[in-house]
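As a starting point, one isolated chain is supplied in structure tokens, in the form predicted alone.
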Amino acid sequence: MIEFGAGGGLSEASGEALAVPVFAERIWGPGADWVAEELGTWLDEYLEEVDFSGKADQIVSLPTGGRLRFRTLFLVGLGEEADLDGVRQAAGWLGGKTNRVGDLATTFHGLAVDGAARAFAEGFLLGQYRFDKYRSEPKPSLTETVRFVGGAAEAAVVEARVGAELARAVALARDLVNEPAAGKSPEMMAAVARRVGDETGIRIVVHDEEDIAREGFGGLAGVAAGAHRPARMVEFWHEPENAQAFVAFVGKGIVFDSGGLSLKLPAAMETMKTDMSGAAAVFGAMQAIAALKIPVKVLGITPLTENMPGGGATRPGDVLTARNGKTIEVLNTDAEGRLVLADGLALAAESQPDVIIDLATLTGACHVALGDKIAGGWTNNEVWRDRVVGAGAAAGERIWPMPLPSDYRKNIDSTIADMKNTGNNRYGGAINAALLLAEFVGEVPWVHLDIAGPARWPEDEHYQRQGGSGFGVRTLVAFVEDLAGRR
């Protein structure tokens, strides 16, 4: 675990490496002006030679040759101006470049951005993330300490520790998403939930297969019917005294999606270990919210199962009865996420929270519409949706508001049940899925986030790493912080 500390004044500090921010057109940021003065014209000549101008995706390292009390200098580009996510991204690039550096000093906290130290810590740690569990020769980060040097360093350390806790929660979600399906059965996921509960004091309730049948979780039971490994429904309860609000999170937890009897093509299964990214986001967010002691009551719900084509699998044409008594005709067993979410949403609505937020890698249609890096947001209450979108913006996670037109509801009408789990044609698939979910929240305000694109990051980029992104953790935490008046 990297320790954040205060390192005193910049001119007296020394160590292995120093990182300073630089704006576009080589305008020196905090600490960089001092470095430039110490190094003189030699620095400008070197930066001209390597074509470093301070653009947002630029970073350069150079040995100081004894000209500074640090062996290595990192100049980190910020672009035209800095905002919170710009700081996170710059720190992410730096984290990826410095994982062989044991001790790093920085002046990033001196930027004129509220929360710069927190954003720096968050981005830096996420940039150093690797999933090396299955490598024969893992290369864990060698970084042990990050020291803030210059004014207000002690306050920066306090901020940074919040960012570090958030990065730890995102790393938990990333680890769960990146874990092969064989290593994360519903029972194993429930064990992780219990561990989170033991570490944070969150109350954990795990419903086993007998409970699932007895409690009327028909959607979850139907999807799990073809799997050998039994399903679980997990509840997380963060119940602080004097809670200022009550929210519920529901995350889709399909630990592997073969498509069921409506079998996917082999290539389409290659990423389906990540179909539990919504549940992973709930795991991470609940851990962070409890660790940060945010005074908001939060219920997290994760229906967990595989979708497999075993001999007992649900067949196209079967009808399932969800927790709230509504029935769904299953015409495509590969549209299974909405079936397990139906039970999770109905369970959440029973507790009458102020708002329910669900997250799911739900539809390829949303991925097609918004690409790899933006989630879609649907709602029955635009005020709450706008607050979630705003929380996402503050956290650096983009969410695009999407329509929920009531006249499209007929697209999921069934001739034999209350609804069917597919639309009448291929068009508007993400809307049709959202309309089905709306049937299970009652009158409770609700926001649905389809994270089919950004849950799986396509490339190494700033503080993101190719694979599971942990998308949603930071949005949920920022949302709850906002409710508590902490942002």
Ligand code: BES
Given for the second form:
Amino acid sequence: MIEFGAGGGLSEASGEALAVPVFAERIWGPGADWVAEELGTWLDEYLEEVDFSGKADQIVSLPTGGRLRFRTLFLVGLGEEADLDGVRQAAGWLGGKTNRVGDLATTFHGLAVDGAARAFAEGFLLGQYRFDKYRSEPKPSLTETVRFVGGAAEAAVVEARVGAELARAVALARDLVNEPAAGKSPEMMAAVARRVGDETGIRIVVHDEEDIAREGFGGLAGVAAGAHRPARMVEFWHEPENAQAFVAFVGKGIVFDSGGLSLKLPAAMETMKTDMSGAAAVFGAMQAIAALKIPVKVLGITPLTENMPGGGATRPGDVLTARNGKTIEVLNTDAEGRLVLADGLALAAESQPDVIIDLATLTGACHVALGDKIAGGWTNNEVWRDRVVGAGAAAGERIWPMPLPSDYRKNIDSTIADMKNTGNNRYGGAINAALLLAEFVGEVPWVHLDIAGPARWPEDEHYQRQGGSGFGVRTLVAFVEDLAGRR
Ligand code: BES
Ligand code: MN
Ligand code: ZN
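Since the one above is the form predicted alone, can you give the form predicted together with the ligand too?
Below is the whole assembly, all chains and molecules, this chain first.
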């Protein structure tokens, strides 16, 4: 665990490395002005040489050769002006370059952005993230301390600890997504939920396969029918005494999606361990919300199973009955996410929360529509949807509003059941999926986030690392902070 501390005044401080922010056209940020003064034309000539102008995404490190009381200097570009996510991103680039620095001093908290120290900690720690457990030679971060130098450092430390809690929650989600399916059976996932519960005081309820059959979770049971490892439905309950609102999160938890009998092609299966990213986001968000003691009542629900083509598997043409009594004809067993979410959403609606938010790597169609880095947002209530989109914007997670046209409902009409789990063709596939989900929330306000794209980041970039991104954790926490009036 990296410790954040206060490091005193800039001109007295010393240490291994110093990181200072620089705006575009080399306009010095806090601390960088002092550094520039100390180093004079030697620095200017160097930056000219390496073509560093302070654009966002630029970062240089240089040995000071004794010209400062720090051995190494990092100059981190912020671009024209920094907003919260600009600070996070710059800190992320820095995190990605400082895994071998034991003690880092910085002046980032001096930026004129509300919450700069928190954003710095968030971005820095997420930039340092690695998933190394399956390497024979893991390279863990050597960073032990980050010290804020210059004014207002004590307040920055308090803020940074909140950012660190967020980063820890995102790292939990990333670890779960990056874990190969063999290492994350529904039972193992439920054990992780129990550990989160023990550590934070969240109450955990686990429904095993017998409960799932007895309690009418027919969608989940139907998807699990082809798998050897049994399904679990997990509930997380955060119930603070001074709760100001009640929200429910539902996360798709397909620990591996082979497609079932409607088997995927090999290439499409390669990343399907990612198909529990919605559940991972709920795990992470619940951990952070409890650790930060946010005074909102939150119910987290994660239906967990794998989608496999075993001998007992649900066949195309079979009909499942979901928790709320509605029936679904399964024409394509690869459209399994909506089947498990039907039960998860119906269960959430039974508690009558103020709003339900679900997160799911639901459709390839949404991935095609919005690309790798933007989620789609559907809703039966645009006021709540806008609050979720706003929370996402504050967190640096992009959500684009999508339509839920009632005249498209006939696309999922079944000839024998209440609905079918596919449309008539591939057009509007993400909308058809959302229209099916809408059948299971009753009258409760609901926002559906299709995170098929951004659940996996395609490349190392600012505070993202290639692989599981933990997308959704920070949006959910920001949303709840917003409800609690903390943001
Ligand atoms: N988990 C997939 C969706 C997905 C695809 C997520 C690519 C991330 C990247 C989902 O279960 C699925 O297979 N959906 C099908 C639905 C279709 C059969 C109606 C799809 O999108 O092709
Ligand atoms: Mn599928
Ligand atoms: Zn899936």
